[in-house]
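In C-alpha cells, the next block holds one chain alone, the form predicted on its own.
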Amino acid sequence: MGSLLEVRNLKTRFYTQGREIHAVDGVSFDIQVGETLAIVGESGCGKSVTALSLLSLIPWPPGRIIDGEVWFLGENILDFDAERMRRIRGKEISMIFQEPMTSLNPILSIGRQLTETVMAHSDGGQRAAHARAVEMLAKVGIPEPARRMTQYPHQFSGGMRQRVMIAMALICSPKLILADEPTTALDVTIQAQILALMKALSVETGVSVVLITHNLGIVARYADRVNVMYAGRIVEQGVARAIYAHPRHPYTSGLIASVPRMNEPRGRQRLVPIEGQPPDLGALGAGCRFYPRCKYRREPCRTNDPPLREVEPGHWSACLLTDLEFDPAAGS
C-alpha cells in the first residue's frame, strides 16, 4: 500500500470587505490506496475548503489557493490548466457534496444525470452508458434500477438520492472519493446504511475515501485514520481507533465528550460542550489558536503555536501540554 494522494503546506485564502480569511492554513497529509481517512472538526474549521481545494474548486473571487502542493499520482495537481482538471474531476477523483437534492439537476432525469458523467469520461455511446448507470444504481442498493433511471430527483427519498451521489461518483471508477458530510441531511438509520455502503464498495473496489465530518462518533468505526482541524489547521492526526481511545490535543477530547453515550443510564446523559467560539479566521494572533477555549493552557500556550509533533509512532498532536498536564478522559 503506498501514497495515492499527498497534500502538502496547502493554503487557500478568502479576501472580503478588506479581510483575508486564512480557511485552510498549511494543511499536509496523505491518503493511502484504498483506506478512509476522516477529516473532523466543528463547522468553519476548513474540512470543506480542503476538499474543494483538491479540486481546484475554489472560485476566484473570493477565494484562492496561495500556497501549496497536491501530488496524485505523482503529478502535482495544482498545477494542471483548467482543461486537464476537468478530466481529472468525475474521472479519477469524484466528490459527494453535502445535500444531494441541490448537486442533482431537478429538471434531468437521474438516468441522464448518470449516463452524461459517463460520457464525459469514455469514448463509449449511449447504451455503454445507459448500462454502466443502471449497474451501479444496482450495486448502491437502488431497487428496479432500470425503471428508476427515468424518474427524476424529487421522486427519490433523502437517502435514496444519497445513493444516487454515490454512483455517481463511482461511476467512472475513480481511484479517491472527497465525500464532504455525506449523511448531515439523514436520519440515523439511513446515516449507518449510507456510510456502511460507502466502506463496503470502498473494500471492493479499492477506491480510496476523504470522508469529511463534524462527528467523531462515527470515525472509529469507519475511518482508517483521521485529521482532526480546528481553526484552518490539522491538530491532531493518527489512526482512528488509537485516537479515539487516547486523544493527545484537548480539542480532540472535547469532541469525543461531546458524543451523547447511549450506554450512560436513562436520565444521566449529559452533552458535554466545548465552551467558547472558534476564532476569527481573519484577525489570528499569536499562539495556540485553541487557547481561548482549552481547560489545560499554559501561559507558553498564549504566546507559542505549536507545530505538530509526533507523540507516538503514528499519531501526532499539535500540542505543547504532555500526558502528565493534559488528561484526556476529563474532555475540554
The other form holds:
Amino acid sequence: MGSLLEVRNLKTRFYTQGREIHAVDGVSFDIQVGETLAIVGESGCGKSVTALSLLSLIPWPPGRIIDGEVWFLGENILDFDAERMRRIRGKEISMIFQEPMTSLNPILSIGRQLTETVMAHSDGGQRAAHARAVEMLAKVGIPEPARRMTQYPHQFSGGMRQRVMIAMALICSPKLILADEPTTALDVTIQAQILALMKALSVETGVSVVLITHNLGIVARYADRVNVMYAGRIVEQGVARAIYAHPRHPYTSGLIASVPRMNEPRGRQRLVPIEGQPPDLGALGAGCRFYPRCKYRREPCRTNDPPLREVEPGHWSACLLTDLEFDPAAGS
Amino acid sequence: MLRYVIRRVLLMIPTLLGVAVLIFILMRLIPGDIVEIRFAGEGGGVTEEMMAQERSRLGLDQSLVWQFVHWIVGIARFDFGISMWTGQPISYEIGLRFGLSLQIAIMATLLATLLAIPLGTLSALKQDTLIDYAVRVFSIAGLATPSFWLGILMILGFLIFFQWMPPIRYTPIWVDPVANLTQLIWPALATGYRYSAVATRMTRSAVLEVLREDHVRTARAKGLRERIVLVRHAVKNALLPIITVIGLEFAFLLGGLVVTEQVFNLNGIGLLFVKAVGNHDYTMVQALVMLVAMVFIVTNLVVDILYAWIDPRVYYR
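In place of the form predicted on its own, the structure of the form predicted together with the partner chain is requested.
Full assembly next; the chain just shown is listed first.
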C-alpha cells in the first residue's frame, strides 16, 4: 500500500468582519490506498474546511487556502487551474455531505443529478450514463432503481437520499471519497446502515475514505487510522485502535472520557465533559491551543505550541508531556 | 394538472363577478353622470326634458339592479355593449387599441427578461465587485426613473440630435413590421427599463440566495462545469420569485401605461381608460376594468402553472 494523497502544511483562512480566522492551520497527513481515515474533533475545529480545501471548494470570499500542498498521484492539485481541478472533482475525489435534505437539488430528478455527474467526466452518451446511474442506485440498495430515477429528492427519505449521495459519489469510480459527517443528520438505526454500506462499498471497490465525524463510536468501528483535530491543528494521529486504547494527547483522552461506553454497567462510569470552550481562531496566542482547558498543563505549555512528535511508531501527538507524565487515569 | 386548470378557470367567474359588482357601484357613486358631462358644454340651452330623454336613451332611467343584470347578461354572451360616449361598440373600441398595448407589454416583458436574468445573475456572481456596483447603479436608476420621463427624454433626444420623431400613426406588425417597430420600440424601451430594473434586483437577490445553498456546493463537488452549475443549479432554482415579479409587471403594463402612451402619442388602452373615466362612460370603464381584471387573473394562472413546471414539489390538484 502506498500513499494516495499527501497533505502538507495546509492552511486555510477566512476573512470576515476585518478578522482573520485560522480555520485550518498547518495540517499534514497521508491517506493510504484503500484505507478509511477518520478526522475527529468538535464543531468548528476545521475538519470540514480541511475536506473542502482538498477539492478547492472553499468559497472566496470569505475563505482562501493560503499555504500548503495536496499531492495526489504525484501532482500538487492545489496548483491546478479551475478546469483541471474540475476534472478531479467527482471523478478522482468525490464528496458526500452532511445534510442529505439540502445537498441534492430539489428541482432536478435524481436520475438527472446522477447522469450529469457521469456526463461531466466522460464522453459517453446519455444512454450509457443512464445505465450506469441505475446500476449505482441498485448497488447502494435502492429498490426499483429504474423507476426511482425519474423521481425528485422530496420523494426520498433522509436515509435514501444519503444512499443517492453515495451512489453519486461513487458513480465515476473515484479513488478517494471525502465523507463529511455523512450520518450526523440521520436516525441512529439508519446511521448504522449507511456506514455499513460505505464500508462494504469501500472494501469492494478499494476506494479510500476520509470519514469526518465527531462521533468516536464511529471512529472505533469503521476507521483504520485517525486524525484528531483541535482548533485548526491535528493534535494526535495514529492507528484508530491504538489511539482509542491509549490516547497520548489530553484532548483525545478528554474526548474519549466524554463518550458513554455501552460495555460498562450503567452508573459505574460517569461521563466527564471537557470543561471550557475551544479558543477563538481569530485571536490565537503563542502557547498550546488546548492550554486553557488542559488538566495536565504546565508552565512551558503557556508559551510553547508543541509540534506533532512520534511517541511510538506510527503514533503522533502534539503534547509536551511524555508518556510517563501523562496518565489519563490519574486525571479523572 | 388539467383538473387544476379547469378549476382555476371556473374560479375566475366568482372573482370577475365580484369585480363587476364593485366597479358598477363605484362608477355610480362618482358625482355627476355622463349626461351632465355631455351637456356641460352646451351652455344654458339644455332643458331637464332633453337630459331625461338622453338618460332614457342610454338606459340610465332604469333601476340599478336592472342595469346591472342587463350588463352582466351581455358580458356572459361576450357582448360588452356600446360606449355611452362614442356610440361605438365597446369591443370595437378596445379591439382598436388592445393590439398596441399588448404588443408594448410583450416587448417590454421580453426586453426586461432578457436583460434582467443575465444582468442579475452576473451581479450576484460578481457580488461586491465593480460589475456588481455598475449593475446595481443601473437598476436603482431604473427604479427611480419614471418611464414617461425617460420617454420624454428619448423624444427630445431624437428631435434635437437627429431631427427625427417616431411615427405617430400605428401600423399593425403584420402589415409593416419595420414601421410598427420604429414606433413601438421606444415606449417598450422606456417602460422596459424600469421593468428590467425591478426584475434585475429580484434576480440578483434570488441567485445570491441559491448560490449559498448546499446543493450548489454539491454540484461543484461533482465536477460539473461552472456554466452548468450556474444555469442548471442556480438560475433555474432562482426563477420562481423572478417570474412572479415579471408576471405582475406584465399585467400592470396592459392597463397602466397612461402617461407613457400620452408621451409617445399612442392610442392605447391606458389612454382610453382615462378618457372613459373623465367622461363617466360607464359601460366603457366597466368593460375596461373587467378586461384588466381578466388579464391579472390569467397572468397569475400562467405564473402558477410555470411554478409547477419548474418546481416538482409544487403540485396542484
